[in-house]
Amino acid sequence: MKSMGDVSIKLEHLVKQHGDTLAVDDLSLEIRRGEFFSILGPSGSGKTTTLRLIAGLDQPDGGSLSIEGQLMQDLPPNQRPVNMVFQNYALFPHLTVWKNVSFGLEMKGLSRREIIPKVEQVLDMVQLGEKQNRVPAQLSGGEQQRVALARALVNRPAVLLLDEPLGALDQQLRQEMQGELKLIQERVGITFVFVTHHQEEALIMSDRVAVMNGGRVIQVGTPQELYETPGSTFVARFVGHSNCLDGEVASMDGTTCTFRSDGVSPIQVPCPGHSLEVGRGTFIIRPERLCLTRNAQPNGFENHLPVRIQKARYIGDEMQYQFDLAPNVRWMARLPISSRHHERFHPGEQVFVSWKAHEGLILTS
């Protein structure tokens, strides 16, 4: 656990309103020094506001933010101890790559000698060191993401605010940036604040995790911790992909809990840790932790109920499998191909899908 002293940026009770719309609602938040920290969201969650009230572009209408221990309240952008890195770069056209990243030490009026070394170590942390003379239309889109962070880290800010610098890449490109961006933060050992909608990009990347909606964190924690321990419904939607199923819990018995749903046979739970009582509430399930079998028999699992598929997808290294569990309710299986001879089920088959009690969770919020 992280002493107080460990905090790089703390967010205390910030509300921002966009005229009748509010963007950021009663917001507090801690973020560790020398983390990556994401902000997760859909759009219109607060997340792209709150970056802004941290990096000084909007002012809160009310509570307060500091970094490194220090008050920001009225601090223009210019002098806080961050910088920013957007989507669209936002480089000059006009300039070599060495000098987009020299231009700001440069107005600061640092000596060539100071800004010389300086350039150097980011640009070859960056690996553009050999197109130091390009300008910005002669690279490639994450050879233009790289100088934007270089820009960005030519100064060692305390913090780096990323506002979706991924969003303009293709898939496989942005797939490789999102390693050598992990790879980058670790080496420099800066906080990282890294705000995105795509839910894989901030499992893959981050220390931490903020999801946000309506303007409010919903919940923060691990990569691992939101997506098997999420702490609501709209969490298990949005981080990954969760098959859910509305009812009740009908019954609790020592660590088991019995759930029911209108057309599905009942369901064994464990017993949450928190305060559980009889109601309603949602049953969670992820994908790859059902399996799918021609066999009558439960075989173990706890749970064991006869579907018929609905479409079958092949996504390379798994099938994706749909099915009716109940009238209304369509779930999926995600069943990895470990071999030539992995068992296939096709549309319209009658199958049985089955699950162990403690790979699913019951939610009431």
Ligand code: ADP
Second form
Amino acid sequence: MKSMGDVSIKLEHLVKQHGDTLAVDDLSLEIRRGEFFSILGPSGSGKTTTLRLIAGLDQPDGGSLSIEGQLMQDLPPNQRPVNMVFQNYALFPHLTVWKNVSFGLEMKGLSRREIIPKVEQVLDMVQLGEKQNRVPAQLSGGEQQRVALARALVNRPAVLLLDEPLGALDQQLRQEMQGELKLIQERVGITFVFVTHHQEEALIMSDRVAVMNGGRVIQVGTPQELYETPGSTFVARFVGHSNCLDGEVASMDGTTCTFRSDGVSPIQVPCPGHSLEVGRGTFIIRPERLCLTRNAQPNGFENHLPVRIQKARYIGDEMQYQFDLAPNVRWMARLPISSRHHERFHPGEQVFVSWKAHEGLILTS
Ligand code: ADP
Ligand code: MG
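Okay, that is the form predicted alone; can I get the form predicted in complex with this ligand now?
In what comes next, the whole complex appears, and the chain from above leads the way.
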């Protein structure tokens, strides 16, 4: 019996060239059954091409691809157990919601008796049963998105491919749809491969995320793994905000090392076993791990450096402070605004930035 967690999609050394561009460059990935899997990367990183290869809309120049244990070579898109939802929905404007959803089943030659319960069930799932007689122009953007989803789900594919499906929605609707999509995925229990360039969206929705750049997978992990233990400066910068400092690991002493950078006092960093060698690297720390004070070094904070506040931004539930650790090294600290105690700092003010040694990370690639 097939069960959740088995491999649903296996990509091995996939290559796709578009003219001179290597759109997908030796890409290998395993996506598990029932997983909400996101492919996250900047524009042009090869996300859409990867989805099109899975769907069979593009043919690879090399490598292999199997879905549910079956090699997809030479299998046309309509015979693959996948369906794709496009960013622009591609709904039929003159057809009702019901007809948009039933169209594919009619084309397949199913009888009305077979079609009706399938369409009813899927419209129920996306909560559009009451709007089944409307045409797309009479629906909101979010509702149109749900019709596109219903149309893709009505065939009961093993895998649903979604290419930036929320890209056309405004911020608030986008957030609502993020929650709904996730609920729908949990309800139907099929594999979702979700493409986005929006890092926050990928973190919120996914079981696991593959970060892509230049046609390659840079790192695969759970949202927490990517955020807390990025394997490269690319991932550290692309997934959430990172404060970075280039320099070198100067000396190691048991569990802490000293990191040096021109114009900055030595920084204490964690030294995880033998994985770190003396040499050049980039120090990384997240803005919410930093603490600002007017003078005293807080207890247990090994690092304590003087800086001058450049900018202070009020975000409602937090303050964001920008300062230069060294010339051309601008950092940000994010401090939650708690109702009980909150110290405010002002641009131009001299303060100290402090953090615990173990909150930092050294990356060498
Ligand atoms: P993403 O979806 O991450 O933005 P794409 O997969 O669309 O990236 O594109 C990856 C690269 O391949 C880009 O450099 C893009 O310009 C190029 N590309 C994509 N499709 C085509 C095409 N049909 N013809 C030529 N180049 C293409
Ligand atoms: Mg794309």
